[in-house]
Amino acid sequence: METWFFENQTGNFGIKIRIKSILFHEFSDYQEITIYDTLEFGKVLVLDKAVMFSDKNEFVYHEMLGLVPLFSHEKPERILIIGGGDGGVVRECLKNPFVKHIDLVEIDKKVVEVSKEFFPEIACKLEDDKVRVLAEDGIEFIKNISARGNEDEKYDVILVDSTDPVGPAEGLFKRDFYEAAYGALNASGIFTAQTESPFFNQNLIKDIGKIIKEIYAKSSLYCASIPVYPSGLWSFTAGSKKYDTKVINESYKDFDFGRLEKELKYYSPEIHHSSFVLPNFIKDIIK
């Protein structure tokens, strides 16, 4: 007998994935966590019945959220990641030669625990000496950093690796959070967040793009192809106080990207630039 997982993505559209077994299922204090072993995508992490990533293509999302903003920054030494308890973005950020410290703030410590157990190749850097994992509310964490105004606490790059804008992640898509993030960045900081599907979440992308443009000196949107996400096309919105995220910073002119070829499956200098080349319908969204 065949068994399938079905994700109802929009109310009128969804995807289904044939599964071999359920490896883990539990309700944490914040959400329902399920890990499926599937025939097409390998192990899949599902939170509140929505696919977060799969073994087969997790690298796309993690590389593009982590590496595009970091390689746009001249010297990203201090990084803050909100969400992302699986550790995938941490793993990618550590590939940047300037990174000295990463704070990962994940509200649900159970996500960290199950990722270490079932996705060790993704969570492999969570124990790194440069990484501090905090089981806290990322919204309050950022607001406190911003309110204190201590320059030593501020970050070069803030990345938001969130679930969809419902439940505990809903506040990560609001203006007061984006303003607090601005205050938690240093004078040349870059903020980047995943901002859903250009096909199914046009109003959200438009609203966030407008807010980021009003707050930051420079704003941009870039895309990547991720098969298990709604429509397969995904967006990321960046705000920068100084640097142009569309280009790799000149500080990497002598950096050997070829050294990372075996580690990188999606990101490259060419992909960095081309991901900002948008089709006309997305340009219309963010006008």
Ligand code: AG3
The other form holds:
Amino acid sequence: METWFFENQTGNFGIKIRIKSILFHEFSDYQEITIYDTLEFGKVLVLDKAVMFSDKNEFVYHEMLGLVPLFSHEKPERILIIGGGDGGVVRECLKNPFVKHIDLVEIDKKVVEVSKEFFPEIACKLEDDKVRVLAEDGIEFIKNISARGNEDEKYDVILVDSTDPVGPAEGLFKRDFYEAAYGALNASGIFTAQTESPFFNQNLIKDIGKIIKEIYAKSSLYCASIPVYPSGLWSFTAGSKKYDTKVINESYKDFDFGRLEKELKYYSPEIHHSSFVLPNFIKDIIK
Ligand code: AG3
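Same protein, different form: I have the form predicted alone, so give me the form predicted in complex with the ligand.
To see the whole picture, the full complex is given below, headed by that same chain.
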């Protein structure tokens, strides 16, 4: 008998993935967590019925969310990741030579636990000496840092690796969160968030783009192709106090990207630049 998992992505459209078995299923304090073993994509993590990643193509999202902002920053030493309990973005950030410390603030500690158990290649750096994992509410965390105004606590880069803007992640798509993130960043800090599909979430991308433009000196949007996400095309929105996120910072002019080639399956200096080249319909969304 064939068994399929369906994700209803828009209410009128979705994807189906043929599954070999269900490896894990549980309701945590925050969400429904399911892990499938699938024929096409290997293991797949599903939160509240939405696919978060698959073994076969997680690299696209994690490399692009982690590396584009970091390599446009001159010296990203302190990083904050909100969400991302699977550890994929942590793994990527540690490929940047300047990173000294990463705080990962994931509200649902169950996501961290199951990722370590079922996705060791993704969660592989969660125990690294440079990494601190906190099971806290990311919104509160950022608001507190911003309110305290203690320069030593602030970050060079803040990354939001969230689920869709429903349920536990809703507040991560709101203006007061973006303002608090600004306050928790150093004077030349960069903020980047995953901002859904340019085909299906145009209003969301437009609204976030507008807010980021108002708050930050520079704003930008870049895309990557992720087969298991709604429409397969995904957007990331960046706000920057100083650096141009579209270009790799001069501080990497002697950095040997070739050395990372084996570890990087999507990101490269060429992809960094080309991911900001947008088709007209996306330019229209953010203009
Ligand atoms: N976070 C973004 C997943 C959004 C996918 N949406 C959907 N399938 N409806 C992924 C977290 C990976 N660290």
